[in-house]
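To begin, one chain is listed below as structure tokens, in the form predicted on its own.
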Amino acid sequence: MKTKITNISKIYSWNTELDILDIKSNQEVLIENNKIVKITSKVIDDVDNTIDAEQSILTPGFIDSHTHPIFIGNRADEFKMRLEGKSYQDIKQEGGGILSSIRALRKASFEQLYLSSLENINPFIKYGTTTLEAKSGYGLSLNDEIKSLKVIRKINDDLDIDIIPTFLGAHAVPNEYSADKYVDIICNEMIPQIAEEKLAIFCDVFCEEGYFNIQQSRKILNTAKSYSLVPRLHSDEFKYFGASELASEVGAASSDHLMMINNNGIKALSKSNTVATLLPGTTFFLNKKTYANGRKLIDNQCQVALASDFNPGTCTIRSLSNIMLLAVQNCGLTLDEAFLGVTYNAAKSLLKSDEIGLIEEGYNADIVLWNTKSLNEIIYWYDSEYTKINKIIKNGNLI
């Protein structure tokens, strides 16, 4: 089927050759077999279907490359505890934090977890996200991690957006094991089984003091690579830990958080293909004062993406427009750089930059039609941007 989008105000994408924002006016877009096959100023005839953009601007569908949506219940009580002065680490020591979500997930049936996670993921769509990375990590046993990844697979089958699975068995150390014993279980039991069942594309590790150290993280990620799982890394969030350097060493697709990265970490990322993914929503939600220095990363030739880090404990934001606003206000990014961070660079971090993240011939037809006059308005209407979305197209189909 051939579909054209007509009556377009402007098309916003990224010029990968000049590395600048690309703006096209008075164009029509032809879609065939879920792909963009032509962008032209000429009138396109001989189509089966026409989508009237009604003078909307077009952007690529947003890509959220770091989320934790597979959970049940919430941790609103911990939010109140932080407001009263307790830190993330204090709450962990009292049995809260990630371990609290683990207890809830382990008690849940597959169907209960599926319905809860579906409710967590559905709202992303109305905010213009058409591709979502989703991590396991609230099971921390072989059966519960597999249950979580199978929930991701089912939701991916059931929803119109694409969901890319990441195995995050190394999210925390469960109470029943020492750290080294649990690392052995991840490497000897979890990774082989998950790889055999093809349940994940990526393997992530929370490399942080009190969670997994550099040696343990290296062992997990090198084991993952031997089973064809691609490394990702939670890096240098609460203190500089050398995790960003490890991300570069193991060839991770992405090194995420980076609030406390230092010059050594920046230098390592700048010399690698690892994308630096900033998660300013978490800094905001935790009421921290130190945001990741995106300006310094970009000025040192690091590739920077943005993501929501949606999770039950430290960020419940699902809007990438809001994340863009936080990045512009607090991380030193320009609007153009923030736009790049939720489109093409986010696609790079998921190893999909030849398929998504651009409105370009040959790319998937993942397109958001915004009822605005310019890109500026997407973050200007920060608390109601979903009312500014006219239509969403995923793989060439209106959703």
Given for the second form:
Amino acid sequence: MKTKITNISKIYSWNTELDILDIKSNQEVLIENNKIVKITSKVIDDVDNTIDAEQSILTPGFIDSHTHPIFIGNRADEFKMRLEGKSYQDIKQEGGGILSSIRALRKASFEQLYLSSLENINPFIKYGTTTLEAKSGYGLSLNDEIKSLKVIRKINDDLDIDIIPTFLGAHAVPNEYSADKYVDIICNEMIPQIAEEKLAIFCDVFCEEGYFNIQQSRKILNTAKSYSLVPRLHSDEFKYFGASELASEVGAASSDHLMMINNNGIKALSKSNTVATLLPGTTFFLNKKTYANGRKLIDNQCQVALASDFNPGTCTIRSLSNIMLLAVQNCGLTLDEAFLGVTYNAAKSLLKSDEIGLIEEGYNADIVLWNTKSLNEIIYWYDSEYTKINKIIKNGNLI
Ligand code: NIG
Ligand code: FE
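For comparison with the form predicted on its own, would you give the structure of this protein in the form predicted in complex with ligand NIG?
Below, the chain from earlier opens the complete complex, with every other chain and molecule after it.
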């Protein structure tokens, strides 16, 4: 089946050779077998199907490389407590935080968790996200983590977008164990079974004071690697902890958050293939003043991606165009760098940069058609996702 997109105003992609934004005008795009096979200034004939872009601009489908959407219920009560002056850490001390989402998820049946997670994930599509990384991590027992990962698998089967599963058993230490004992359970029971059932591609750890220390994180990630799960890491969010050095040591695909990273961490990331992922929605939603210094990371040759970190505790933003806005206003990124952060660099952090993240011949036909005249307008029209997107194409099909 051959489909062409015609009547396009501009195509935005990334020129990976020159490392600059690539803008093409007056082109048509030919899609065959879910892939982009031709981008040309000539009129394409002999197609089965024509998509009229109505003078939209085209970008690659956005890629959200860090989300926690597998949960039930919400934590609006904690949000209110924060408005009244409590910190995220205070709420944790009182037994809330991640552990309150754990209690809710453990009570839920597979079906209830599926429906609630589906409701969490569906809006991402309307915002132009066509590939989503989704973490488990609100179960923290073998059965509840497997339940969460099976929910991800079912939602991936049921929705048009691609959902890439990450095992985040090391999200917090459940009340029933010491941290070391729980790390043993992750390494000896959870990782082997999850790998055996092929339920995850990546393994993540919340490496932070009060959660998992460097030694525990190293042990989990090295075990994950021995079962062919690829490491990624929550690093240096509330306190500098040396987690980015660990990310580069274990060859993590991504080191995320980085609000408190220091020069040593930056140096480690700049010398590695580990993508530095900024989550400015979390800084915003927690009402913190110190955003990750994306400018410094890029000026030191780190590869920077942007993601939402959507989760019930610290960030309920799903729109990557709004995350781009936060990054240009607070992390020192240019508009072009923010675009790169939600497309090609996000694909790199998911080890998929030869398939998604560009509008290029040979790439998946994952394309958003925007009712705007320029890339700038995508972030300028804050809060207008439902009107600024004209059409979304995933794997060559309109969704
Ligand atoms: O990335 N930092 C760890 N995990 C989430 C928060 C999860 C929660 O509070 O439920 C984050 O911000
Ligand atoms: Fe997170």
